[in-house]
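First, one chain by itself in structure tokens, the form predicted alone.
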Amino acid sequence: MNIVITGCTSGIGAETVKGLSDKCDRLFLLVRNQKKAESLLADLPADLPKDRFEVVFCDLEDLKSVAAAADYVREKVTSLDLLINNAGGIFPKGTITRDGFETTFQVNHLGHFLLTQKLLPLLLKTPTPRIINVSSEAHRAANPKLNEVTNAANYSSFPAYANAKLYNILFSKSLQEKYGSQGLGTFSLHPGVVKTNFGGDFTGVFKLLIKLSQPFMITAKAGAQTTLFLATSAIKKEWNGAYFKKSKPVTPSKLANSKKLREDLWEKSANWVADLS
């Protein structure tokens, strides 16, 4: 099994790598911090062949970096079985990437949209490929405004994150609609409220709320279980495109089922990355 995963130097991403390390033929770790990725690999069981793992630089805040990472994978393998779009983040201040998009939107959605577009030809060469998009129950608080993703004038961290997590679900549903007939399985999920370094850049009230919530959070290993279930288990055909929580399909928000919104998101995203895909 050939696998690509983003955001895997810590937290649930690192636990996902550990859970898949003995099940893969090739595993590409697309990361920004290559030293942390190498450290993760060094902690894997010594009897695993080290040449099955490869660290690839990928900065989701730079679409050219994303495109280059995808091109590198395409040079190394002729087919791909599994893509896990795990990376994400919530940011205390509104900033614009060098590509001209609000950072939360690009890191959580648009970078993965481009990566997926470029890797789809490899995925569709295998009989039952899968794409897993790590979303969040935060999507239920979304109020999407796609016409505002190129500015940060009215930025607020949690609403921006909620919108991006909604886009993960919409993207999964669109992929299922467009490519499910070709064997592609696509899923989104809520990993649980995981005790990681998520939100570590915040100060003030938000940081205090995270600290107070920590006793009720689950471990990163527990948070990776739904991803690992979707990556390795037999999934019912009728669950293709579904949103999962605790390894079971659950009903997402009403907006997450909006055909108009997901078609609008796909069209706009495709146009925004057209020069690189």
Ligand SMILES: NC(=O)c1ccc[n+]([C@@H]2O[C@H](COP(=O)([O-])OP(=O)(O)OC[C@H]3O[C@@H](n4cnc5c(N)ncnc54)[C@H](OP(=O)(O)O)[C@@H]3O)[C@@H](O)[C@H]2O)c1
Second form
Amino acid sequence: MNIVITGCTSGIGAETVKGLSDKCDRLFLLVRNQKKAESLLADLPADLPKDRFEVVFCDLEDLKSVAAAADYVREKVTSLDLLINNAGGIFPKGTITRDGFETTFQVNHLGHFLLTQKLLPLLLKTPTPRIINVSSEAHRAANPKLNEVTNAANYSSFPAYANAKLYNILFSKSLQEKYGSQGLGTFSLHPGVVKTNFGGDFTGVFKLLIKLSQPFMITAKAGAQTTLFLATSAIKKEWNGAYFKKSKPVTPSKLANSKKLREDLWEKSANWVADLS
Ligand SMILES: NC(=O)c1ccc[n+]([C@@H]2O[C@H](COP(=O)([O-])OP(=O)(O)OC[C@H]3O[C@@H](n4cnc5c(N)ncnc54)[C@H](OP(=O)(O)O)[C@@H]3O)[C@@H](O)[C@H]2O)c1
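Next block: the form predicted in complex with this ligand, after the form predicted alone:
Let us now look at the entire complex, which starts with that chain.
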């Protein structure tokens, strides 16, 4: 099995790599901090062949680096079985990336949209490829405003994060609609409330809230279980495109089922990355 995963330098992604490390032929770790990825690899069991793993620079805040990472994978393997779009985060301040998008939107959605577009030809070369998008129950608070994603003037952290996580679910469903007939399985998921570096850039009240909640959070290893289930188990055909929690499909918000919204998201995202696809 050839695998690409983002966001695996800590938390849920790192545990996902550990869980897949003995099940893969090639695993590409797409990260912005290569040192952290190398130290994760150094902690894997010594008997695993080291040439199975490759660290590739990919900063989701920089779409050119996303495109370059995908091009690199395309040079190295002729097919791909699994893409896990796991990287993500919530950010205290509203910033605009060098590509001109609000950072939460680009890191959680648009960067992965471009990566997926570029890797789809490789994925569709295998009979039953899969794409997993790590979303969140936060999507239920979304109030999507796709016309405002190039603007951080009215930025507020949680609404921006909730919207981005809604886009992860809409994107999964669109992928299933467009490519399911070619064998592609696509899933989105909520990993649980997990003790990771999530929200680590915050100070003040939000930081305090995270600290107070930590005793009630599950471990990163437990948080990786739904991803690992979707990556390695036989999944019923009727569950293709679904949103999962605790390794079971659950009904997402009404907005997450909106055909109009997912078509709008697809069309706009495709236009925004057209020069790099
Ligand atoms: N923790 C929770 O309770 C929870 C709940 C629901 C959903 N989630 C989702 O789970 C996923 C994993 O998060 P986590 O909880 O494991 O948090 P985490 O420990 O903070 O991991 C986030 C990962 O994303 C990477 N990342 C962030 N910005 C990036 C960028 N610009 N380019 C490339 N990689 C970037 C981080 O890399 P660096 O090491 O370089 O920062 C890190 O590897 C996220 O999509 C998150 O939204 C988490």
